[in-house]
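The form predicted on its own is given below as one chain in structure tokens.
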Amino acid sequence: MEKNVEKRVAIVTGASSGIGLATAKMLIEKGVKVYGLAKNEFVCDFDYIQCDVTNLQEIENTYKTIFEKEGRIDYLVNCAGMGISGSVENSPNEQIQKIFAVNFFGTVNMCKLIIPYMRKNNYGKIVNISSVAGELPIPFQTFYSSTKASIESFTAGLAMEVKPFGIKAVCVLPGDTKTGFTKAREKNELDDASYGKRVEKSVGQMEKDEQNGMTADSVAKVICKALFKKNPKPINVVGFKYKVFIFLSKILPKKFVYNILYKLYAK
């Protein structure tokens, strides 16, 4: 662990809710100076600014007023993400461009405007949200698992970018989490007859796992090891089994694979 995290300065994305204020509040019990980004106001006991992450001059101005006040932003935590589901060949294009806006885009945003505030300091973390999603793709949120596998590779070459400036990236994957994000979720209701009861079989499954899954405080814990890790791992699974599935999913021919998420998402 490194020393010293007390006197870091960390900015998390969704703050407001799951995943990023849990985070957020780790990291301030830990003693880190968190400001809290999230696009609508909501009501917090640290440090909070309204920010799009779809918006790169309120991002600039974000990372301006920060880095002027702290003089230094080392730690980035990009929670900001959202859901949708429904078949692919239903799934309107605005839809389909606003979870990449948000869950891809705002993260290469975020990323791509704090570089130069690290480099100055020649030091920095980046923690990106990807999700088990990304390594097993769910049918039916097809494009929510496309954004999360699109996060991790561009997690892994821009790590390799950044390497010799001091700043290290990784992903952390959650498994099914209990979150808002469930309720959250923007459900395409224009599919038609030719799926039956098959997305909506599909959909509730997946919910009904998410409230039985694990909590956004052990999703938490796994983003501030990586962040106070001195050499992270670049990929984090969040929860055993979610690592043993994984595992097995690289092993196993992908045609088995994709039979068994078949049967549980799809059939």
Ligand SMILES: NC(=O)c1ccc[n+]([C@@H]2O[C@H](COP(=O)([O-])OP(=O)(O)OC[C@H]3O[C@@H](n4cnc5c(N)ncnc54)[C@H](OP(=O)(O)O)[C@@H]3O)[C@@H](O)[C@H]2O)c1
Given for the second form:
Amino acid sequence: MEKNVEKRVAIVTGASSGIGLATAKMLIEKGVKVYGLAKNEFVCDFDYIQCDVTNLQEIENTYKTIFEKEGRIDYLVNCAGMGISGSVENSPNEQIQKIFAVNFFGTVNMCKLIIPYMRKNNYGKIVNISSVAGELPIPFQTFYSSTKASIESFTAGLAMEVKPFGIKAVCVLPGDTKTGFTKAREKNELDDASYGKRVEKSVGQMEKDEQNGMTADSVAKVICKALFKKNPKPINVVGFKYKVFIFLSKILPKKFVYNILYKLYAK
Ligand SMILES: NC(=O)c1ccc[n+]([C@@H]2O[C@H](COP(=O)([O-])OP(=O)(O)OC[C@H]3O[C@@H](n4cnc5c(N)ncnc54)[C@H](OP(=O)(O)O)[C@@H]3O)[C@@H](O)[C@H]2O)c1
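Next up, the form predicted in complex with the ligand. The previous block was the form predicted on its own.
Below is the entire complex, every chain and molecule, led by the chain shown above.
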């Protein structure tokens, strides 16, 4: 466990809602100076900056402003994200590009531009939020799952590149979590008779699981633990149940694992 966390400066994206908001509040409780970022203006009792993670200029300006004021940026937590649902065949290309722009390239943009600032102090911790869906792909949320799998390999590669600069990058993988994510999911309305009621059933099940899922606070706890640990684990799965699922998926034949996922979410 690190000492002097109260001297640290953190940036949390997606801080207006759900996991990002819970993380911002928890870090403040621990004494960390927090700047919360979100695309839209929001009401809160901590410092916030309106910043779209898909906008490089806004990110540059945000980092510059914070660094000039604080002289350091120690923690970056990338929570900004969105969901889409629908079949691969019928997903509009604009929607596919949008989810990659926000979830994957948004994370890439934030990480890429923070490196020079973290290098200045030879210190930094980056936590990127992936998902259990990055390990266990969910049908009809195939593009969402793909963005999350991409975040995992991106973070692992980045971590090795920046290790000599005292910067650590890890992933946190939440399972179903009760947040505004469910309502904000962009559902694709184009699925036709060939998919029958499969899409509706699958997404309905997912929505139910999310709304009965764990709290944003339980995810924030794992994020804070990863930030405060001297040597955090590269992959931090949230929740015992999901740790077991991922462990089993690694030791069981993929054919068997995908068949279970098919029965749960695609039949
Ligand atoms: N909830 C779950 O079951 C679950 C499970 C696994 C992983 N996750 C991941 O956890 C992360 C947080 O999700 P959540 O559940 O807390 O969802 P949420 O309550 O919907 O919060 C999403 C946050 O992302 C921000 N955001 C979206 N697009 C943005 C953009 N272009 N630029 C800047 N900010 C943007 C939103 O702000 P605006 O409203 O201003 O856009 C909001 O603050 C996401 O990456 C999600 O994929 C969630």
